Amino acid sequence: MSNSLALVIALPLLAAFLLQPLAQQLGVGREQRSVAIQLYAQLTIAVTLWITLMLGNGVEQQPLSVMMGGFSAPMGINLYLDRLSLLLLVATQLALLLLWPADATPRIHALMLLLSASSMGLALSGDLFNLYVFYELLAVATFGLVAANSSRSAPLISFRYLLISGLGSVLALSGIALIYSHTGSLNLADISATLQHGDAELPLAAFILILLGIGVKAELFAVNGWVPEVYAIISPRLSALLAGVVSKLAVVVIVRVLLMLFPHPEAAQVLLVLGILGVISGELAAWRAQDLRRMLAYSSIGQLGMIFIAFSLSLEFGMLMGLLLSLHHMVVKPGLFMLTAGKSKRWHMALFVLFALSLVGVPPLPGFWVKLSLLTGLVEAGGALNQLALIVFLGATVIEASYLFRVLQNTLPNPPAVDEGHLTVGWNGLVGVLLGGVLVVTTLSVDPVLEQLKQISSQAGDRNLLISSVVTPSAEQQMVVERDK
């Protein structure tokens, strides 16, 4: 059963490979064929969700580590499922089911399946080689989706995006090569054990290279120039998916590398400085933007900067704060992007107000408690950089409130027309309503949600648990490997 974890990645890849021949064999009309292909793709994601939930039942106490082919660490491909990976997988799969493009061509569906497989691979990979492979697959899929846009500016924008992604790939590969040259291994748990025993020391340059390389997808400062251009031309569903889910997967990859391989103050300070610069550049650009979707794109850059600031704090507290901010952004930002689709209605404005209030941090919405906790953590951390981050954080909140409520001010004098006859929602609106419902439910159950996330962040930050789960597997895991052989 443990090797079933590989199916979470393999099934979307196989489905993408078979999709084009399947589309050619379907003899029905064009509209019916489009519906059938979309159902085929979404059913594939639904199956991976079912497999994930089945395998996730036992990871509360002990993560699941699978060495493909029966190899022992550090050899072979390592898939690692802990509570954080489980949370990201389920969130990714649900987002894919909700945000899957409608009336798309078979090529778009195949690219979406490739994006699905690579996203889930990033969440599960336990070694640097596979992280790089899935990062490349993700870059190919997202580039193809951007290039397939019908906008006249799409070729130029996709070419710029390709150049930035290519630069990120080179930087990430260079950092991985540095790590391998110092440790002779690519497995995260094995490298962590080597570092823990003092057998090697990794240069900070390796972390910076990986940070900038993977940071392309995480909307990190200095390598996020593609964000406003791409989000302005792609569909709201794809914008919601990239901003809400894909960027968080890249952030988690960076944090895993930081926690497991570079638990040093210097690495955290680099993360903190780039986070501060991301907040400043993103929020100021959002304040100047006149187009709503570009405004949300720049705002996403600022929010990701806040997440990097949170992760730069102490191990236990920083992991929890970063996770809270990431999940909050994963709900609010897709909701805002989905509201940009179609004609605005009065209930659209109500949802926009709800998301905006939580993003700014108005009590009792979840955004308030997360921001209050982060402010408290920055005050307690002390130091010049943390105090600067505190000032930037407060200033960014004011700027954020300014441009979000400017949107409302410009809209309220000319309110959207009331629906006649019956309320028309549509799928995009329904997704916005569901995300708004998640926000309301979280507001009413803050304490139990916070307790669960504390346990998840504690397990994710436990280096010894990672090492014992992968490098020295339990007797039960050894029995599973022998049985699989």
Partner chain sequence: MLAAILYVGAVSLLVIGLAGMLLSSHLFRMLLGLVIAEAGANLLLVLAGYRWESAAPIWESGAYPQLMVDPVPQAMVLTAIVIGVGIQALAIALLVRIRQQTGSLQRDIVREQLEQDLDLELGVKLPSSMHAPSGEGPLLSGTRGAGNEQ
The other form holds:
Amino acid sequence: MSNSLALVIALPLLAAFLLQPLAQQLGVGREQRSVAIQLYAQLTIAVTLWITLMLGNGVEQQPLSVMMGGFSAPMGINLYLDRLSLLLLVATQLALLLLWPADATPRIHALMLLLSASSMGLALSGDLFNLYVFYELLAVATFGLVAANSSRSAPLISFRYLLISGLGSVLALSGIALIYSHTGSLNLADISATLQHGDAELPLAAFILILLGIGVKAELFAVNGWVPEVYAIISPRLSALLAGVVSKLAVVVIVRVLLMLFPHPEAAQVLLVLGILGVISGELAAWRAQDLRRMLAYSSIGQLGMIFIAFSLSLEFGMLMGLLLSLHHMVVKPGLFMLTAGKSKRWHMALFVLFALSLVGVPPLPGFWVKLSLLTGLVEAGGALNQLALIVFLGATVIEASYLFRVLQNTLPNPPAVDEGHLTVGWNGLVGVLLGGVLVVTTLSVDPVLEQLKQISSQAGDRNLLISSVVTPSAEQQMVVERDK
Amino acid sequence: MSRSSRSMEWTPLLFSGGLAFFLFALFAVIPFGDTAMKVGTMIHQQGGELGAANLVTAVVLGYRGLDTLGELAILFAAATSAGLVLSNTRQRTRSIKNKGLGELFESAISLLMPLLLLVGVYIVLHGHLTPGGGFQGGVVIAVALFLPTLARGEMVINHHLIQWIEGGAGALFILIGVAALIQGAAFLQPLMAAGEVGRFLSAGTLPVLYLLVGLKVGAELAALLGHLVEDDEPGVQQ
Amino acid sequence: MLAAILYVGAVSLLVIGLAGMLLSSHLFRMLLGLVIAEAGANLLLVLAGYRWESAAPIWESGAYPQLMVDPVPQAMVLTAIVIGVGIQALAIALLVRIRQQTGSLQRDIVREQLEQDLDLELGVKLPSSMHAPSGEGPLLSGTRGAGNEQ
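May I ask for the structure of the form predicted together with its partner chain now, the form predicted on its own having been displayed?
Let us now look at the entire complex, which starts with that chain.
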């Protein structure tokens, strides 16, 4: 039963492989064909959502570790479903269902299916090299989706993205080689068990290399040069998907690796410094930006920097803070991107104000509570770097407020004319309304949501739970024998 | 190149130098030839439970089958994306009018092509016994399919057929994995008896999987090369 | 000694490739840099599984060799190489397209073109943006146009 978790990854892949041959067989007109293919793809995602929800039932008590190919833990690849990956998985699937591109060619649908499979693989995989493979799949699918854009500069932007991403993967691959020669294993739980004893230099170096590699998708400082260009040309739906969900998946992978392989303070400090630099560079660039899309892209870099700062705090608290910030950003940023689509109307403005207020952190919206608790966390943590982070964080909030309200200031005096399309609410607008609704509901029920997230983050932060639920006792004994040899 | 961009070049140089130092320092610490071989030793001790004489094949298709599936998906994504990127130019004339390589090469290649195909298929089918397998053989097959295009200077690649091969082979790979799931085993668990190690008919479903990998890789690479050739128009100026 | 040569070779390839990517002024050479760097990373991975005086992990005369190299990194390298091939092919397709559009692969020329195109598409006024105070920037209504599926 639990073995069918693999279908969450396999089904979208299967659907992608079969999509083009099947599409050729459809004898209907171009428009109907496009609708049929979209239904086929979304149905696939819906099935994976159903499987996830079925299997996610018992995860509260005991995380699920599913072995591929029926081999025991360090030899085979495992998928790991705990409450955090369940949350991410469901969020990814819902986002895919809502943001699926309409009126696209079969090739784009196929690439979207590959993107779906790889994001689910990233959320689930418990194996270092397997994570790398899914990460590359995600990257290649994204290059294709970016290059497919009608914009004139699309091929060049895609190529630059490819080069930056390729540089990152080369570094990540060397990091994996380091880890492998040090531990002889690729399973995260197994590596974690091995690294609990022994020196820390090699793993720290490997962590930095992997961090720079996976950080490309997480918009980490120094490897995020692609962000403004890519978000400037891709459709709002794809921007919402990449900035909202995919970047968070990459962040969670980084945090998993950090936590499992190397829970030492130095690694957290690397994360903290890169996070601070990301906040400074992102927010300043957003402030200087001349158009809304690139402004949102740069501000996304800044907010991901804040997420990295949050995750770098002490294990349990940092996990919770990072999770809160990520989820908040996951709702607000796609909402903002969706509002850049099409003609702006009056109610677009209202929603924009709602999202902007929450992003800046005005009570009683969720953004306020998140930022407040991060501030208290930074104050309590002490230390020079944390205090620097505190100052940067406050400054960034001011800058954020400044540029977000500049948008309103420029738009409000001459609000968009009421045209005949006033009553039609497009799909993009609907998604925006939906996300706004999520924000409002969260505002009204802060306490229960926070309680749930606390449980999720404490489960995700428990290394021993991971090790005991992935590596079977017999294999662990075998490990001890190997080590003693 | 302008002067200002030349003066900026010290940053990448510094970065590369720093990285070189960092990496040299790191890899000097690793005990070469005596690294921790935990999983490798475990696989060795299992003594060919999968029945593959080539243990690398056992790892590629058995222990790390999901990686291989992901890798096939990456090739597929790359071929699809390349098609997407280059298909926008289709409205221009598609006839490829380079001269070809001449009579001599043409006859040589028609002689060579079946041999290459044979070698490719041989490498694919013996992937569980000897070094080689679906990827290596698939590349040879792709080259064999591509040579006539090169020699005659005209398209002989049938994209419809290739789409069916690449889609079908990938789908079958997954379906074999799902078949194990339906039988109550894990996804991608090798089926059928392992047989006697070293025989041609051994290692259960692994040779079948490698055949599918070979077909898919061959089709994928042929499609990629085809896309590039179709687009390579002599008329475009630098 | 051998170990030193191999590691130095692999790391050098990696660094030469990365430096090539960062320093070249031609897009195709940047791609070649990536290819070289990938070769270096793959070599590092192979070296991670090398064992002294070991044979290939292949059944011979009734048994696997007593001392054999680690099969896992070899499988990983196989995967990594194929991934690299796919990415390189896609990159070349992109380069073909870029050259068709801009008629050049020189980094500086292409980048200039890119910035102009982007500003044009996003409705940023080009010449005045240099002099205009940045505070005049973003307008919600000025952003339609880009993106193909809405």
